[in-house]
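First comes one chain, alone, set out as structure tokens in the form predicted alone.
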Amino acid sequence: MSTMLSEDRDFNGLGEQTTDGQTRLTGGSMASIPEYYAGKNVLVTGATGFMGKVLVEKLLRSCPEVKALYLLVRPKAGQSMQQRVSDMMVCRLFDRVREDNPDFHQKIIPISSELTQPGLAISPEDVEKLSACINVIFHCAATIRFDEPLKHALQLNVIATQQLLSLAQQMNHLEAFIHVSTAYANCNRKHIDEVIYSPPVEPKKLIESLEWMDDGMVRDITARLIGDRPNTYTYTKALAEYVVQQEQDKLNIAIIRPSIVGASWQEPFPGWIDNFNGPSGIFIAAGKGILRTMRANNDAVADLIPVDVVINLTLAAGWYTAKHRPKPALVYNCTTGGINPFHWGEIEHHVMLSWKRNPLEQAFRRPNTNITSNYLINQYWILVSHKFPALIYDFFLRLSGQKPQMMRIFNRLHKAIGLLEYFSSRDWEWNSENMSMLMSQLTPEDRKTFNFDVRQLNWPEYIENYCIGTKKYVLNEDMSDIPAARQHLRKLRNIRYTFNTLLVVFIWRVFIARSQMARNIWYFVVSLCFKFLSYFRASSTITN
């Protein structure tokens, strides 16, 4: 079992091993998580990404005595690495840290790096510096695009991980290497334990085979290579786990497997989110009235996991791995489905309720999204509620001399939803024993500060905060403008009622009024409706 520790491991007086192989802390000998990170130098990859930012913020705020955070950053879109880090630190995410320590930026040390280059393009001087001081590595960097070309996904998710592991072996004071994977790395299985499964192919052989192929050849064989996995992301993340496992005898390693990472639950404030990825884009499209239908299983578990839960678990795993050095390496399935399940149908209900209470500004239509698992019904509503309105809207844009855009928006939306369809229509069973074990190792104070107990998660409250978070932090809308947004929805409602009335009158004049048979059918349907209403009222009166 992956939760068992090797019997011959030296605990250095930090704990003792029970007969079932589990670790139990001995009284008072274990440093708390903030005490452990005090004076430590931490290396973070992917620090400018969603999870990386939250990790950096949490370390600075909850472990204020941490010595320094070294961030591997690459220049991007004309920005230097210093500019990217500076932009990150002025983000609202760091407001609480800024209040406690206005000079927190002095602990941030950017290191120029490029994951697609040999040796991660880290200079010899920086390699020497990192080798001499780093104590903990958090490897969060990865491409999360589901449709990433295989060669590029392999480079970012597998080869870059190999090179970081090589760098880690040069570090004289490294105590823990924490690799962030995904719970869907083995999504071709129904039940997923906290173990590293055999890879679909030997990574080294695959890398050597693809080296001489051009992009066209790789694209042609990708479907056969990934087999029963839905995309290159899950495929390469499975390979990366195996690559990490191969170094567990040389390094103290742990693997974190979060499911669908969403907005924050509690920290640094509820609902923080900074991107359109995953559920965020779907929620926003629903709130804008653009998304009207989505193919998913209402009864399937939507395994959302708040980002702060993932980060708290990650930091706790770093502490535990450094202190106990478990062999074999522990895997943590960071999921909610088996502990506190919430279903896609429930998400739809609460998202719609939230947008009615806190609508987005300048919505295209009133929010009204329906989930169906039926392909034909979904395609019908895509035609009627997506494509047809988009064509009309673009037609009026052309008439007014503007560039048509709505059909392009819908095409992008359909592509994004199509990539998520595999995950919104299936259920998985994840073992989470290691997550529970780690929680039991924390002091009462650490359980509060680094809370990853998803049993406490109130889903309706979380979904409302999530929607508000997309409004405030992604779209930068002011909550004080909600009355105006509600007035806009009332305007859209009146437009809809007027349009429906005109449509009925048009149908009557063109089709029904000109045909005796059509009128007879119309009167028959109306009389049936009248009789039904009369029966309903009579039944209600008798009941009362």
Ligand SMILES: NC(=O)C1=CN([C@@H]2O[C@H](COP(=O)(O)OP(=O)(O)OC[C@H]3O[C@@H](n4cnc5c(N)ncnc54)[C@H](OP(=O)(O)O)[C@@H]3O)[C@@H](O)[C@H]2O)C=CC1
Contents of the next structure:
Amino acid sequence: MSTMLSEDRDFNGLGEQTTDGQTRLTGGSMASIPEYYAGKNVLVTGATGFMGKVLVEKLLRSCPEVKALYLLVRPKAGQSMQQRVSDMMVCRLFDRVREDNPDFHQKIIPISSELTQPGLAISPEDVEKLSACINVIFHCAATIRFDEPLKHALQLNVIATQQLLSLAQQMNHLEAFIHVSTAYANCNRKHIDEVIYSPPVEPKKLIESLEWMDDGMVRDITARLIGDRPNTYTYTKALAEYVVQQEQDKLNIAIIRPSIVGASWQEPFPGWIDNFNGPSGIFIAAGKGILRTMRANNDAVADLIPVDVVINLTLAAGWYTAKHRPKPALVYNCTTGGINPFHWGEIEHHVMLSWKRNPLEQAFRRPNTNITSNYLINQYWILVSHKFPALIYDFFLRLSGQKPQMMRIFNRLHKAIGLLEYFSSRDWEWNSENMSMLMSQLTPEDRKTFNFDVRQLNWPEYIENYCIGTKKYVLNEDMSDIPAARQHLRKLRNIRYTFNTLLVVFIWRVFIARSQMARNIWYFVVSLCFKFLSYFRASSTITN
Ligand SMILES: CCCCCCCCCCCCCCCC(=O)SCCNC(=O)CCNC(=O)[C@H](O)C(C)(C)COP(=O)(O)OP(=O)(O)OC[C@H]1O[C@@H](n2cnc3c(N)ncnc32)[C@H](O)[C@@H]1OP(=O)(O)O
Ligand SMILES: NC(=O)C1=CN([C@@H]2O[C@H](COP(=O)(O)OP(=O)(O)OC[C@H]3O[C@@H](n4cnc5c(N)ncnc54)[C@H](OP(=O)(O)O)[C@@H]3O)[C@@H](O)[C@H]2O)C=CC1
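Alright, leaving the form predicted alone aside, put up the form predicted in complex with this ligand.
The next block holds the full complex; its first chain is the one shown before.
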């Protein structure tokens, strides 16, 4: 049993139990966040992922006295876990930490772990080491794929979480266990409070039932199991929350529920992003001129949250949980919609403006994406603006002896969009009182260093930095190439004008030559134009 159980409810005289059973600060001198993490050993899962990396960077930069970060990492794609961690530390995200402390890598201790294996595949020596020293756990690892087969999503998002909780209970000095969930775990509800809702099914029963089923059988029953949730991701994340909640009497737990995590707002620099997930892939496809239409509700709230905001809140929640040990465990809905709302229609507008100012290289067409909630209109534009140009382009590729590729790209894009549409066509109301409560507990200095006050977020500026971030950090394009990218767009515009003119001439030739009525209409239009021109010339001669 961990010492945090034996040290039960030691609030250093700073906290008190409220009527709802939660703990609130009552004053007194209290360690700041960096002071709290000083000398602490922190375990991070999912550290090679998007959010994990930002968490590791922020902890090293803003809590420089942290003792060590133990990262549970698996070997992947022929790379050892040490190699993967070394590669991660040389990435641009860590530039600022490197400047402050070139030896920061000494604080990072990779631990080999495959979360889908029994015992998380951690060696007995490592288990012993971790049990003896870890003070705080941040559990970020998960499969975030929307099309993950249920068995695998369950294995990673639920069973691995269960196993990590068991490991946590062996840790002698554990003070906080912070679980990263998603604001969409309960997306089958319209209003989502900061509570853990009853799970759709008892996880233990589901795990036992799926154990004996083969993949085909599981596939057949998946839709019925997930019910009114859109995918296995949100379903298994809901189950994971319940599994975490079950341990709240034994561990000091907090659950963070971010909405759609986007590029960084301020730290370590604006616009940092390293993947195609969520809106990033959509923004890129729009910037490349590939995406012309998408189903989304213009007036629905686009609940994007910058990754640095989520990480600042997560670290602050670690500090608060360790210091105050709130019971029941606190859930933090980490969202922007209720505080500083922005809508999909506005996002579309600002993304388009941004691509006009800072175009991507080698665009397929000039960026012009429109979102619509109308299914038929969307299908029409898919046909006209996606499939038709793709067919023409592939035809020319074939003619020039190259492999056709555009249709394949569009098929992948349509699959991705199909999976995201659920989230861009609806909106939700999240209660985020715990986020505000936590902010009120920070010292003025911590409030600046670990800023998660999204009221200050200027959306147009954020979206512009986000788009630039995808250009610089996801596509590795150079900002100095923008004039060439603009030149390319001008070329595309000229091609389009030429194409349209040729099309009109072609239609004219075919149509006019064959139909007397079309000829009559054409002569009528031409004579009207002549009459208008002569009237205009005559009236300008009189006035002169
Ligand atoms: C102007 C417009 C404004 C409106 C804008 C509305 C935005 C509306 C966003 C809502 C967003 C909700 C988000 C909920 C928030 C969470 O709680 S969860 C976090 C979000 N999770 C995700 O976004 C995961 C979604 N992705 C997936 O499930 C899988 O990647 C997909 C989409 C099924 C694709 O699977 P796949 O075919 O096996 O492909 P995968 O191996 O993943 O990738 C293949 C290639 O496509 C690229 N790719 C992956 N995803 C994408 C993508 N989305 N787009 C383009 N390329 C992509 C990959 O980088 C990869 O490239 P290569 O390395 O081959 O060159
Ligand atoms: N991104 C988003 O928009 C949102 C994310 N979240 C939540 O935030 C958390 C982090 O998400 P994000 O960083 O975006 O996800 P990523 O996909 O970028 O990262 C996932 C991490 O989990 C690790 N992982 C996956 N499978 C295994 C495994 N079998 N063994 C060991 N490690 C594994 C990955 O390691 P590896 O590099 O080896 O694959 C990676 O480090 C998740 O819990 C997610 O549910 C919540 C809301 C929105």
